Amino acid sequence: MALSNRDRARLSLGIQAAIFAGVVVVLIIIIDWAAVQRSFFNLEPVMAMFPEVITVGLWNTVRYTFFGFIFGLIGGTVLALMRIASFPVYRWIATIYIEFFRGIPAILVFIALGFGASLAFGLNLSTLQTASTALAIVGAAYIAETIRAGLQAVPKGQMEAARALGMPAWRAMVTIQIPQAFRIVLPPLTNEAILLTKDSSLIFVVGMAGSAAELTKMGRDGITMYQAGMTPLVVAGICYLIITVPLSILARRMEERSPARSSRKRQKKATASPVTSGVA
């Protein structure tokens, strides 16, 4: 007898099921539990990490994120509105920026203002200085292109019309085209700032004092310090998580919210309005 469409899919979803149970239990008898609990949750000797790791480790990655995505968003509206504009200098300006930096390592910034700022302009950089401007300069090539994409996505019959109406064409970007462009790619910028919390542990390269430490240093410096394995490590991560977890939902709640989504729902309920009352 031939199975029915319904049927082979619940035969497939239960030989998925059956074959990750049975791997599953392989993995429990074979694995070294005792060593894993050794290596990544041997919690006793890295209790000193506490409460060093919260107020200074997270809180450093946390102001240098900040100040990097703040900068990085100013930046990279700028470099944004010159991508568009209609003199051609200052998009060619904003393009060679934005590949440059988009096709370069981030570490290679950070070295370069941790070392080559002193050794080339005789600057003395902070380590909170050096890891905002570095995660603003690269964070602005990024943040430019998802801007641009938000500002091309606002229908242009409203700046026309904000022109018929004798309003000058900077206060009709700042008043209209602006705000709406914000609304759509708050999504993205939310990835963004994850993605520049991530790349704030890049600033150990350059060296830094105790107090400026971020959640890698700490961690990288655990596993010398304490002998717990990588246990450190894992509660830099578990710090990282408290940070970008947020951030993700967050993420995804406005893009649920987003305009876009919000008109496509309402396309689909008016394409399914006349299919149901044909049926009806």
The other form holds:
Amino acid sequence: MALSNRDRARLSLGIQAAIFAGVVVVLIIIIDWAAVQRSFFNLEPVMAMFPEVITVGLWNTVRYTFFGFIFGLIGGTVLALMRIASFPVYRWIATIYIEFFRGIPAILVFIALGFGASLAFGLNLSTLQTASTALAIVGAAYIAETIRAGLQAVPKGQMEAARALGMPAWRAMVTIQIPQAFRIVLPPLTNEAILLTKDSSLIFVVGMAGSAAELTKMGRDGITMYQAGMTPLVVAGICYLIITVPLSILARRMEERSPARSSRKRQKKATASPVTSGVA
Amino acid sequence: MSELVGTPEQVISDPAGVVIDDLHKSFGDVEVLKGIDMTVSPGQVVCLIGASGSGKSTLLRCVNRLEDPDAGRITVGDFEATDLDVNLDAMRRQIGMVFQQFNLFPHLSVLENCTITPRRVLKQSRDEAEREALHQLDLVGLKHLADRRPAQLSGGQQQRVAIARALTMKPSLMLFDEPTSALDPETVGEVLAIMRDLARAGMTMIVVTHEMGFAREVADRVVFLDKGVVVEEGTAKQVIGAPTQPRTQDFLRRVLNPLGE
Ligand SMILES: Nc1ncnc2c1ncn2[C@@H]1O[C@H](COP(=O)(O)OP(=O)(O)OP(=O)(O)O)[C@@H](O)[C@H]1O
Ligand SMILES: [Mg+2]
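Could you please show the structure of the form predicted in complex with the partner chain, as a counterpart to the form predicted on its own just displayed?
Following is the full complex, with the preceding chain placed first.
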């Protein structure tokens, strides 16, 4: 007997639901829920961690990331312009920089700055300086590639039209190409900010004073301090999500609003509304 | 169509002449222009015709130096375009260019498209730039769309804005590279009408086009380019009406009668 398409879809949905129900039942039976609650969702250490986890941990994470991102953005823009420069030496330097720092683990940069800077140059960097410099160095390499792609996504005719009107190259770059590239690049840059937020945790390997602690350090210290399982890590994790989820939503919003899509969306709305109103 | 444009309002006071002398240009190993000689007197309209790949765009782009010629000499008005130390930006301000794909700035309004260069490059005040831009937009019949974004305009409207944008710089030479080739057939006429009125106002124009009707009506001279060489030139009546060269005859047969019968 042949199944109709609709029957087949319904059957598939039923099978998926059955598997899901089975897995849930098994998990309920085999997991020691009391232990889970004790080690991951223990209210005591949560209360003990407040408000410092916000006023110190979250605040420091945001600070380190913010400065790392800003300087990474500046460095990345310079690198991107070097990457498309006509003077070949600029292109080589930028390419080597980008490939180098994208190719090594970010943690090496943190270690190099945290321990190496004082050993090699006698520099005594604060935690803020170490973390944001390391993030800027690594972030610049990724941001440079994002910005270069954005600049090259602007059609060549834009620059030509500007030059044909008599704009000098830098003026055409500043008023025509960069503003258009900026719009293209905003969503991927927001994703870059998310990655940097998470990478700020790497400052943990260098160690820091309690007042400079960021979320990961606080979570890790909480485990030893309260002897109450993993709950401090869960708290730290949630704090990261407080930063990253809004950024992620923002990036998606901006992507949807990008010029290429908005026109398509308008069309869809225009054709969809009479249908829905007709049904209602 | 012509009520869109008030011809008498626009008078080009100082149109530039163009002299092209033995112009050569190669891309890699391919020589695209093989010694072009061409003269356009001030106020003249020259239509460039020729098959795809014959070098029409390259020739046009050499005139405002979007391409660097390999050899030869070009003068535009007082500018030695091929001089190494010519002030390119100053020269380009004298030369308006209209592209097949319009190339309006999509992040700026129609008005801003027309004011950005006068303001940023000529250092005009906002008022001054906007007054001139609105005047030019009025001449192309689009003053009422000044606040729109280019994406909200039809192709023909966008091309008319592109012409107005070029004219806000008060050029003395206009280059058109297939200005109507990307347009829906019903909007071709409105763009050609503006170009015709601009020609009548005394602008020097070099127009790459496949619109033989326009060439017949407006062009002082028609130049047929083939494989990087000027094969034939003369009045429209001569070149389009009674071509003497076999390659011109062949090309025109294909353009005027694409199905070949
Ligand atoms: N930037 C470039 N690099 C390499 N080759 C090029 C470049 N621009 C043009 N060409 C080549 O030069 C030749 C002439 O091109 P051009 O655009 O001047 O022709 P055209 O007469 O304008 O043709 P069409 O009618 O298709 O616009 C073509 O073979 C083209 O492939
Ligand atoms: Mg062309």
